[in-house]
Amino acid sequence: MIIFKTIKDIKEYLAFQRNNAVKIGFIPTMGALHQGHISLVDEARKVNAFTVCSIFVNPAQFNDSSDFDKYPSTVNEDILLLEKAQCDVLFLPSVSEIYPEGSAHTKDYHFGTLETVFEGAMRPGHFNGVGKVVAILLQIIQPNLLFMGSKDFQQCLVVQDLCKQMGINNSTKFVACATQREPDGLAMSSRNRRLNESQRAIAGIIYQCLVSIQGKALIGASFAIVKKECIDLLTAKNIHPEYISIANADTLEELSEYDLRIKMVVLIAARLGDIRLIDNLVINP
């Protein structure tokens, strides 16, 4: 694996690869890698893509500066994981490399109602920050394939919209990959390493709630009743839900009740102590 830290060097190298008709697959990350990230590298390799991963903790997408300060940094361990997974290139830029004049001086992207609901409502400015950095990275890497995990369902929709705004949705194919889970169902996340032993023992209940909501959609249950059951289950374990909602999976329009005529998604955000976890499951018609 070759590691690049400057835009100039990686662009020159990837231009050479492109001239040799190499198909480039890109996995943007913020580091603190786990098997969920590595599964994206595996997916890229399955389609014989020349695999490029980036590690960049983007300050522009943190509306809470303390959350940014607490974000784990494990670069040496991340490099070993990527080498083992046979990633071809790692892009490891500094903040000044990505934002030489500061993030405030880079282009803003707006995503309509997508940035006003769920994560957008809970974290004002978050998706604008995501749009800024992903646009910069896509301009640098110019991938044929962009791989992202479905755990951040809303982010996937935002990035797909970003590709349309940039006019690259035909040249860069977005590939949403399945959420990777621990044996108890907890979605793999960099934040999980901040859970203490007792918190980790109960965190899988979030997935149990998702499965319950998904399953009861097919038997004509009332979502309001199922939601109340999940709220009670979580709070009894000292897990504090911020939202438990179902929405149109294409538009994220929130639904008050199940609608089996459309593809839906159930979304949960909850806090264990000061650690915030999100997860989702798609409900197919």
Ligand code: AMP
Contents of the next structure:
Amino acid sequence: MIIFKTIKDIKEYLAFQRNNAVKIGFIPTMGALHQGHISLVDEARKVNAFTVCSIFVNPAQFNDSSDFDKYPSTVNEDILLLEKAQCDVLFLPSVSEIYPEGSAHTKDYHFGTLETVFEGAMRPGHFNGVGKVVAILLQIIQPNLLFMGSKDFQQCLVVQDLCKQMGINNSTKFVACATQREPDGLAMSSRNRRLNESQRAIAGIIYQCLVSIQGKALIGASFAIVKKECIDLLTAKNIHPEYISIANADTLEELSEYDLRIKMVVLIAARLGDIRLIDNLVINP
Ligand code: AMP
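Please supply the coordinates for the form predicted together with adenosine monophosphate (AMP), as a counterpart to the form predicted on its own shown previously.
After this comes the whole thing, all chains and molecules, with the earlier chain placed first.
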């Protein structure tokens, strides 16, 4: 695996690769890599893409600076994992390489309702920050394929919208990849490594709630009742839900009740101590 730290060097190298007619598969990450990230590299390799992964903890997408400060960094281990996964290139830029004049001086992106609900409502400015960094990275890498995880369901919709706004949705194919989970169902996340033993032991309940909400949709239950059961279950274990919601899976318009005529998604954000976890499941009638 070749590691690049500057935009100039990686652009030159990828231009050369493009001349060799390889298709470039891009996997943007914030590091502290786990099997969820590696599954994206595997997906890219399955379609014979030349795999480019980036690790950049993007300050512009953290509305809470203490969350940014606490974000785990494990670059040496990340490099070993990527090498084992046979990733071809790692882009590891500094903050000043991406934002030479500060992130406030880069183009803002807006996503309408998509940026005001759920994660957008809880983390004001978050998706504008995601838009800024992903746009810069896409301009540098110019991938044929962009691999992102469905674990961040709203982010997938936002980035697909970004690609449209940038006019690259035909040249860069968006590939949404399945959420990788621990044996108890907990979605893999860089933040999981901050859970203590007792928090980790109960964190799988978030997934149990998703499965229950998904399953009960299909037997004609009332979402309001199922939601209340989940809130009670989580709070009894000291897990504090920020939202437990169902929405139209295409628009993220929130639904007060199940609507089996449309594709829905159930979304949960919850806090265990100061660690915030998100997860989702699609409900396909
Ligand atoms: P992050 O480093 O958290 O910004 O994530 C980088 C990419 O990995 C994003 O596209 C995430 O959706 C994806 N990802 C994170 N966790 C998982 C997971 N458990 N399964 C699949 N993809 C994931």
